[in-house]
Partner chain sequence: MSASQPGLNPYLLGGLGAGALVVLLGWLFLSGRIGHGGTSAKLRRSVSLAVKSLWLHKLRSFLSVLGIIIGTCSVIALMSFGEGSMQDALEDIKRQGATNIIVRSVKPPDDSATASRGFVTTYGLTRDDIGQFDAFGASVSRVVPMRVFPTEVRYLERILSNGRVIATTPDYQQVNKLELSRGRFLVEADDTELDNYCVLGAEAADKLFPYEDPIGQSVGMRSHFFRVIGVIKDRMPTGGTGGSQAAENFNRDIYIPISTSRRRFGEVIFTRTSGSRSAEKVDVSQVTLTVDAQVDTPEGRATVKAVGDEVKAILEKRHARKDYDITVPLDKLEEAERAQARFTALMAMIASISLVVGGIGIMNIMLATVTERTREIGIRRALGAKRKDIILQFLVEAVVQTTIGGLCGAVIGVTAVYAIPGAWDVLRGWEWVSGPALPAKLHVTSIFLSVCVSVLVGVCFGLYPAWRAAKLDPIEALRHV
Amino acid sequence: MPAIVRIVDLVKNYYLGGQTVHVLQGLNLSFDEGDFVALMGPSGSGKSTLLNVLGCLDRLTSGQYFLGDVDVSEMSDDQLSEVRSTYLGFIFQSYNLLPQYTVVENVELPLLYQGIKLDEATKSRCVALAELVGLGDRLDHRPLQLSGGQQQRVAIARSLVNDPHLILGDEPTGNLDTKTSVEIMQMLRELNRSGKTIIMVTHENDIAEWARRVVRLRDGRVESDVRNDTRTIAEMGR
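Please provide the structure of this chain alone, in the form predicted on its own.
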């Protein structure tokens, strides 16, 4: 599989009160199309910062970030916004749903931000995605009428509406109980098996086991990079 993401000598610093905080220190990583990667590491290791850079939510200080063959580190803010809305899908720990919107309307949001005219065709697609994640009987419900797991399912459907090249998850099971976490990870694994590339941050080893590859960061550097592909489902206790 070709690399969908490649970062070269990636450095990210923050400047706080005259002090320089070195968060990412010369990372070199490549992620293949169709892979499922868990980013792990202790607090302050740089995993969330790396996810923000990959999601074009934050700029790197130096180095290069290739999304496919394009160096997005050279892009303008408007171009980065276009990349976020067209090529990337996001799943957040806090769901980030609009409380006044229904399930279908929340799924539609990325299309609205792209300036796409919402019509019966787009609504049908959003309904189909809601049904895909098991919310066919909750289409007109609002977030406060849904459980945490159901809200995360809405977030997953929303992440798929623009048919993204890459799905980025920031602690996608962080607010969920064990049973619901397993259901969400089963869903993400099925999406990965269908061809979606997923990179997620997690601090939980049992969640990382669902991924095909685990990259651990420490002090802004890669501590280990291990594949889970050789482990069987039985060994994982699934």
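What would the structure be for the form predicted in complex with its partner chain, given that what you showed me was the form predicted on its own?
Only one chain is given; partner chains and other molecules are left out.
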């Protein structure tokens, strides 16, 4: 499997009130295409910062970040936006849907910034994605009329609409109860099996168990990097 994400000597510092906080201290990681990775670690370990860097939302202080073959660490703000728009899909802990838009319009949102023409074809694609996540009967609902699990499913549909190379999840089940969490994770696993690369941040072990590979961070360094493919196979019957 070719590496879809490769980071070399990744350093990220924050400057807070004149003090330098060393969040990521020289990470070297590589994620394969089609992998399902859980980033774990205690608060302040830098897992969220790493996800932001991977999502091209944050700049790195030094080091290199290759997305596919492209070095995105030197890109301009506009180019990073373009990368997010074309190659990445985001799923957030708090869903981050726009309250004034309907389900279909929320799913459509990433296409708005791709410079492509929105027509019936894109619309039917959004409807198909909403049906895929099981919201075919709630196309014209607003986010506030949906439950948390349903909102997160809209977010998953939204992350898929631009057919991304990489889906990034920031504690996608953080706000959900156990039953709904399982539904969401099943959905993510289905996506992974259909070939999508997923990297998610979580601090719950039972959520991390759904992933094929678990990377634990501590104090800005990799603490452990375990593949639990065997476990996932064992869970398949669940």
